[in-house]
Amino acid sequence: MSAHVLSNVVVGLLFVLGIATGVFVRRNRLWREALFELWRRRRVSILVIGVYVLVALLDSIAWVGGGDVEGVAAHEARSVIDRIFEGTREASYSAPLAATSFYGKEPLKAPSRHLLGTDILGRDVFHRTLKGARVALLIGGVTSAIAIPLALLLGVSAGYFGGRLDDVVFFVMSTLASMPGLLLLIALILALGKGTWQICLALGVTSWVGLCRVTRGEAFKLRELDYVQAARALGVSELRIVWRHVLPNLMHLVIITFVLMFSGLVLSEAILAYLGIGLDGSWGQMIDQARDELSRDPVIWWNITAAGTALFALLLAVNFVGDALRDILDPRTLREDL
């Protein structure tokens, strides 16, 4: 299966998953009220995140053919975002909304169409900024899908069953926590190779310890509560108790951790890009490529400004939503939003 077909299939699966989640939330009063309260408190942040998600989905839907592209590029799959910006490639730098090139003042192929100018290779900066949203959400989403189930499996197993299993999990957690995170991450990427899935796997391996420690402590507490003891006295199996009584009481921690973990993962990829081992097309790569442009005369400011602003806006919105989710889902921190 080619890469663009797989991408389209994933988008379809995400669409189905979104519908299923919406049906579940609509039928569950607790989550319905929680999401309504979240919308009331952080509607602007939710809309900002929604725009990023929409852009990422449009950049994930791709097909071959159509448009005015000729040559080898005509046989390559292009996303919806790519097709919107067809014919905007210039020779080199151009300032935002300029009609001539930055050096030489030659007429542009697409005058006044470059909202954020072009980079040294003539690529539209706004186009590159939009494509960075897909990379950021991919890093945050796929890595969380690796780290969170691993943390739940090990943390709940260690906390609920205890004994030798708890000793082994605690030893692994302590070992990973004692290693410098960035150095371990770089070592894993160099061992696995540079690529989307390799970087997501490396980030996932180094990101599960915090949630595992929290779920382990919560499982220690939950296994001693009255309703768990009553279920055990009635002959309910341990695995069923974990599934029906322990895991549901950890879901608020999982959601909050996912939101807060997302920011750290995106920033970690930006640091890796700065070191030259990040993903192609990411905001971190844009920032890395644009850092030397600030020393030019005159200054080429729009590349690093576009990537930095897009990264800042996404992480700020995600952190606002995470803060509100913590207040809504954790009864110990319930308070009115300011």
The other form holds:
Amino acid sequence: MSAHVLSNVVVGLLFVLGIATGVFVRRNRLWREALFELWRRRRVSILVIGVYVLVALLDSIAWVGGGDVEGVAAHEARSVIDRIFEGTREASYSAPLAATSFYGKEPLKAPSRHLLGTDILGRDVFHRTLKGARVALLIGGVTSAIAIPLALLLGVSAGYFGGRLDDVVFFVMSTLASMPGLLLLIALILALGKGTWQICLALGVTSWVGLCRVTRGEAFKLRELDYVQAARALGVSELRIVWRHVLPNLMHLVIITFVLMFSGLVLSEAILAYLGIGLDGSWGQMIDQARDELSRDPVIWWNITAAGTALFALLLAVNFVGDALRDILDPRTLREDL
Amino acid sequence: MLAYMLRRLAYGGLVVLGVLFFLFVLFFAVATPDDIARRALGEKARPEVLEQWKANHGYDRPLWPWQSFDDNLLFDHYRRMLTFDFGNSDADDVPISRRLREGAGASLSLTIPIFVLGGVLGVLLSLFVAFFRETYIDSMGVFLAVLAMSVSILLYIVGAQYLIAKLLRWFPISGFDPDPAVILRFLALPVLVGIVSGVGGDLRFYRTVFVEESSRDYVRTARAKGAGELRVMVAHVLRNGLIPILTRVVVAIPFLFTGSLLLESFFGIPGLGSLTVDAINGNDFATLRVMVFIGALAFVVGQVLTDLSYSLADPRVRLE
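Can you give me the structure for the form predicted in complex with its partner chain, which would complement the form predicted on its own we have just seen?
Expanding to the full complex; the earlier chain stays at the top.
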């Protein structure tokens, strides 16, 4: 299956998942109230994140063909975002809203001028910045899809069942936690090789430990609670207890940790981009490519400003939502950890 | 007591062995010696050249004990790492231990000022913010902390180099000279960037600790007996809040030795962080292995020492 087909299928799945979550939240009074409270406190941040998600989704819906575009191979799939900016490529740099390009002095092709200028290859900077949203959300999403199930499986089974299994999980956690995080991440990527999946796998391996520690501790506490004891006395099977009584009572911790982890993942990717092992098209890569442009004359400031601002605004919104979520969903447990 | 100490020590040793096994799997089994040789010599290298390179770097033996018990890379890896016989770099055959000795001083001269000044600044700021808790000064402080946490360190570095070094010309853009007369000129900017990029997270964490402490009963008692608000903050809240803060700070000490990758490489400081960045760019797996091992070893030793000193100071710890 080619990459763009997979991407389209994922968009469809996310859509279904979104509707299912919406139905669940509508029916569940506690989650509904929590989310309403979150919306009341963090309206702007949620709207900002919504815009990023929308852009990322639009950039994930891609198909082949539709018009003959200069510089694009016939079999290459282009997303909705790509199609909006089609045919706006210039010869080289042009400043934001300028009427001519840097070198040729010929008038620009774009009928409406380049809002954020163009880069050294004449590509529209606004276009590239928008495309970075998909990469950033991909990093957070795929990594979480790897790390959260792993952390839940190991953390809950270690905390709930204890014994030998707990010893093994705890040993693996201490081993991974004792290596410096960034070095471990780099070592993993160099050993696994470059690429989206490898980077997300490496980020997953380095980030599941934190969540695992939290879920292990919480499962350990939940095991002793009256309703779990009652279920056990009634003869409910252990697996069913975990599924019905332990996991639902951990979900809020998972959500908070996910949101608070997200900004760390995106920031790590920016560092990886500087080391030359990041993802193609990420804001980190844009910043890395643009840092030498500040010493050109005239100064090319719009590349680094656009990528930096896009990264900053997303992380700021996510951090604010994460803080509010922690206050709303969990008044105590995570205070000391995160 | 002695039993607890021995158990803790043994567990630390076990974790070090675990780290070494993880590194072996990563750098010998996942990235095989063939991969490492091909990365060093290029995809088009002829097979005999690859074999020769592997023989020169000691990679031409079986990996696992069950292939050859007397002469295998797994045992060799353990023996060499545990005796600190790190061998030569994969990239240019310089002894790695010499590189480590040369780089450690430069790294520490950068990381220790960041650690000390950043820690003091973080505690003072958070104490100030917690003093004005639930006022607009408090919410402004938290807002600024989150703001500072949302900026990539790349932007901090590039911004500081552009504004302070290039436009204002206060400090050199990059460079290093260990001569004490001029070292400050070169270290000022990277230390500043290091402090600013870390203070947001510290401030948010320490503030939570202090705000939580100041709602405890002993604080009310202190007020009731007539202690002033400032005295309550410094003599009572700060002293009790130092316990969780010290736990967080002590964990960071071992990693001072591994330096800072980005700050050192951007500001041209020839420390262990730069060494690591060069190893990454040059596919020098031997150096990278050693750096991860040194970091983990320092961390485990630090943890064991912390736990042992806790067990001496606090009898409750031993019961757990």
